[in-house]
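Just one chain is shown here, as structure tokens, and it is the form predicted on its own.
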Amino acid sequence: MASRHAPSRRALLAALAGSTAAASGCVGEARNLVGRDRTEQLSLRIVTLPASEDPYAVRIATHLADNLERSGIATLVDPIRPDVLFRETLINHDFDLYVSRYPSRGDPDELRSMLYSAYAEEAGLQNPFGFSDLALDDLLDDQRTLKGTERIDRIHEIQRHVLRAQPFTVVCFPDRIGATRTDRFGGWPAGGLDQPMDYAKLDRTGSRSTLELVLRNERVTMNRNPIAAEHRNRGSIVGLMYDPLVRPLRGSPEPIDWLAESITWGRTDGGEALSASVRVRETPWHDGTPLTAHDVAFSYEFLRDTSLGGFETPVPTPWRRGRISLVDAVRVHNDRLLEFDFATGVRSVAQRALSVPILPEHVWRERADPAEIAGIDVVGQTTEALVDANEAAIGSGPFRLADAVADESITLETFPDHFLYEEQTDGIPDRFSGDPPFDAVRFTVAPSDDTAVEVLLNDNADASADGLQARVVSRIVRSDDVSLTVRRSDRFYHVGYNCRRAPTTDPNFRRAVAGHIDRRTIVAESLGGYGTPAQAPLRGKWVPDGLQFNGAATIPFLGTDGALDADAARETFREAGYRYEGEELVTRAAP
């Protein structure tokens, strides 16, 4: 007989079922457990340019990848050339971390083009790390508004409020070394020649009538495009080809008018912000046709917008952008005259924005349709204006185009017909005026820094046409011929994150990943001495007290004397919400 206790045949099935669910359930609980915990070592790459370009650079960024590598991070350096470089970080936007020289002239508005929320998605050198923060976008308009000290408050709180965040973490401002011979040019500027101005100050004290210098940097031998963001940052050499309405001047905080014969300052109908009336010189560009203020107008229009409203969203400069947006409205009188609604009620604000170069309608008015770019994957849509290599180079500077042979040399002579050689001088300084010190400017490539000064020491050349690195120092200070200049940049070293890609989203991380930065180390190891450490992208009294560097960084190495300490290190990254399996910082992995 059965036992009253024996389960009958159904309740065995119905249990039989449960377990079988039960352990199914848990088994799929387990399956989703492990695939929740399965993990990675991170990893980062950081883009920059290679040794032949920029060593400086890439010495930085090897510092900082070895340093991460100590802190278990899978660091990679990819030396890339620059047109790739600025094409990636610039206009795809694809990468995680880059090592770089922002092109800076010390101006405090140029944070907002770095950091405007606005620009995040834009491509350009105007906000490049898709830095989003709506607080500082406050500030950083309100800092166009203020003067005085109010303004340099405002500009102390900026600063602070980016150092807290650390979209980018400045490492260094390196100094400009310039070699010079004197035997037939004289009046060099201390670090060479950097901007088209200098050249305007040379004296001729020997009998050559050209000027003959050495270029590291080849990319003008081949593209003269002077809005091409993947091509200049600063564009000296091209600057002598085409003018702007004002030229700012090294250490006068006024700029002095150039292709602005006049400019009358007044006030928009609010009273608030700043207008301009402005008269145009009378001048041709270089193939000959009259340049007038429809030219000017244009190209501000064409800067805000390349397509010229042809997509359905604005193309608008990857260069110059934030100089662009302080003009709110252009309006023409007639060819010569023009008036300028200004954003801001700050005249050395609004005149940032004079500063561009102004382009001849007749030339760029068609490089505004699509672009296709056989090979080349640019994320968005793109203009011609924008990768057009501009070969002709038609401007109104004073120089115009004789010759250009790709990667060996290009040839610039004097615009018989610019308004400086036809004394329409008014406004401007005679030190700048009349005939220049020579008729025709020759940029002979040098494959190195090492050839560069060999160039010179074999009287080859004048002098050097950009900035030269601190190894070669010693040779030029050796020789009786050839004299060492030194100047200090504007321009800083920077390690720049996409702040829209994890984990570099997260500014406790970008905060762990700047403590892997010696300063002080990198100056006296990567640029031989040749260069001042920071932590703030501005200079002087732009600089708050608390954030001038004083061998001690407020984001404090995690080390001593150049050496990690990986315990502290990792412990910065335990702190800030990241974990290790044994020696390796990991993240979750892809499915």
Second form
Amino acid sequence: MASRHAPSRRALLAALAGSTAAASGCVGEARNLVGRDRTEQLSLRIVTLPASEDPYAVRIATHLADNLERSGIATLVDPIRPDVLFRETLINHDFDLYVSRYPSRGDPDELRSMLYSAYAEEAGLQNPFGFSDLALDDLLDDQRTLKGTERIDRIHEIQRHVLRAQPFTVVCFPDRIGATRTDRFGGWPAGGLDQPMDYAKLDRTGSRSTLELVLRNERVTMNRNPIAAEHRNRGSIVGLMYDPLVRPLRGSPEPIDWLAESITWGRTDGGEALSASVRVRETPWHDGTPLTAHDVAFSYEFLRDTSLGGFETPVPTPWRRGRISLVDAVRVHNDRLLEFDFATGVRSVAQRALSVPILPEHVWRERADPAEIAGIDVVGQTTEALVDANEAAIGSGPFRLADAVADESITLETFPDHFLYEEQTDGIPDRFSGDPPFDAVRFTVAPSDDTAVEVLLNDNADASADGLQARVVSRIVRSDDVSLTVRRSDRFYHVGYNCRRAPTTDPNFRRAVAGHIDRRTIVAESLGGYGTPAQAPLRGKWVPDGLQFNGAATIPFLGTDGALDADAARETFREAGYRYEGEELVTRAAP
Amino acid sequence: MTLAVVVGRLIAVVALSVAVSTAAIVGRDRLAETRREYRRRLGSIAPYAAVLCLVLVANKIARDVGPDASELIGLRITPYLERLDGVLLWPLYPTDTPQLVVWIQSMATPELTAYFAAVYVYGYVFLLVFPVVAYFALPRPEPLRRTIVAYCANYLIGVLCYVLFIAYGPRNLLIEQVDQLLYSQYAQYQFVTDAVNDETNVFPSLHTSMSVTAALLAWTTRREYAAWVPIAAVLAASVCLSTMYLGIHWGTDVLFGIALAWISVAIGTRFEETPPTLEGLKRRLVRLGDAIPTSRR
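Pass me the form predicted in complex with the partner chain as well; I've looked at the form predicted on its own already.
Every chain and every other molecule in the complex is listed next, the one we just looked at coming first.
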């Protein structure tokens, strides 16, 4: 009722004001002045993990916040526990800036998942920045169709584009630091256990048949959902329980056929795009139900839309979204045989699509229903599949869940009916087949890296399951029984900007912020030297010469030796069109 | 494994120090009397002890469920605690005010670290347990009742704050400057602290409030146990300092912890002076009912 009266009242007030203003020009000027919004200091909030979860991320965040503070921007660092942080940033998109690691595997097609415009509004690891750029979209699509040096050139071009627009700022690649004991098991990969395949390569040197590992990331003791982006780092442990069609191998360009017994590549009818007919191995799910080609087809359909058509708009998987987008169609011929049509003509790209976990249809079909619990912004776009903790974890992997105590431990045991142990190992290299080096693997949660090392020193575990921080290196090195192992990691630290809200919508603002990051100081001091400063998200041949970090970035640090030159930094913001009042960078106050 | 070892040692050390100090402070006469009268005394504090047990169980449950509940309804205040801490030393350093915790840690020595780590773990438990034993050895039940009520109040208010406020301690934010002295040098203790508490439960500091409560209560029994007053005061002050020295709590947590202790002791005292009766509760409920505005037509 009130709203219907409002216009007339407003009209009356306007008329009054108008007549008064007409009476005096001075009032008109005053109104012009008062009518303008006031200004206030710009404030930003950097969300990140607490030091107990990721000490490097907090340090990068405080480094950036201190420097922004010197440039007159009120900056707070807000540490948040992992699942809540990832929910806020990846799913609810509620942040200004975040500092985190990207779970990269070094594959250039990942850039498409990170930055593709169409993913900006989706919930998940895909385009968390809400970045959109039509020219970049074309380049990202284009790289999927190119081979050899042409593709490399296109990837270079994409990164030049990305570094210019700065939807995120790459800071560094940390080293993966592992600690292992060799008295019971040997064959540890450099940097410690990481990918599921690393576990198969171990050999038993003692008599104990249970592999004991210390776990720093306790989320898997509570949540074993292979597609829940907020609970997975890289899914290594869940990857032991869920098999993909092919498994990538570190250091090898070709993945090995895994759940796929054989893959025959072809071309789609009269097209450039690839197709593949895949024969699935005979192996059961952990609950005894046989795994068929229908499960495989279901998995691809389900990951593409976890509501299975139940919602008006599809609800795609929040993780591995880019890989699923590589599959155009899946046709089942019979229980063992199915055919894929891909959206690419490049085999190495198409193979990425085959490395997603295969889910049992009889468990997951009912999870297509809408989820009705809080935690995620309930906008009707959430299915049970995305929020289910999947505690039973019925997969088809070589290990099945034996026991889990929330926050304390999780034990997996070998699944004797798995095809690996049933001699169905055509196409699988010998070192991965045959009896596993252990009957069970127990992960015990340690509350900190220090306690993890303590557990190893006390001979209560064989290795760390997660990477450790540089601070504990000296403790490991001092010990005779525990050895240190280090590898360069693909998972880079980056500052993510929310390109959906001001001021981080502005590329010039983002570029100015990027100038507040001193990568060399961060790696030397915060990472204790265990890392490599970088400005490009990829490595090796994928990075053009000009974008390799060689002491200075293309957006250089606005200072020297870790100390920000506040005048230069303020000048950069001024050039980008921002205003200072006294010491403070001010923007128009929110109404 | 490690947890059991550390807890075992904790129990042994505290039991030994309580035994020694009981012999020294409580004295043989009181113990002999206690031995004759323990049934009657148990009877007079039984309801209080039952309430304390209930509160402790509720506290344990709340701390397990709390972090999840507080992620839904709680406020994240870590950045504000950091800001507030940054101005606490302003009177001393008007320009370039250092963070309180960083300032305290700048005076660290290995001996101090050993002392504060021991105080944080052993001294704290001793400070809480000894009064219960000592007050049980007194003929009048009031001190013990007051202690139990004050402990309960600490836990109830503290846990409520933990649900309402989500905050990480300085060791989780300022790690460039703040060393996690306790955990980097005595990692074994973290198994205990982690089993007892969630790391987001820092505001207010319950270590501080419980210790200060014990010290304030020591003052109320200064006639009986004069020697306990300075010991409790020194221990409580050390515990307060240790929480900051070890990078576990912000100065602000400690200040609010002291305030909570004051309130808890006030509640304990008031409870003792005007013991709660069923009648009183009814009267208060009626008054509360009257205070709620209802539309009567």
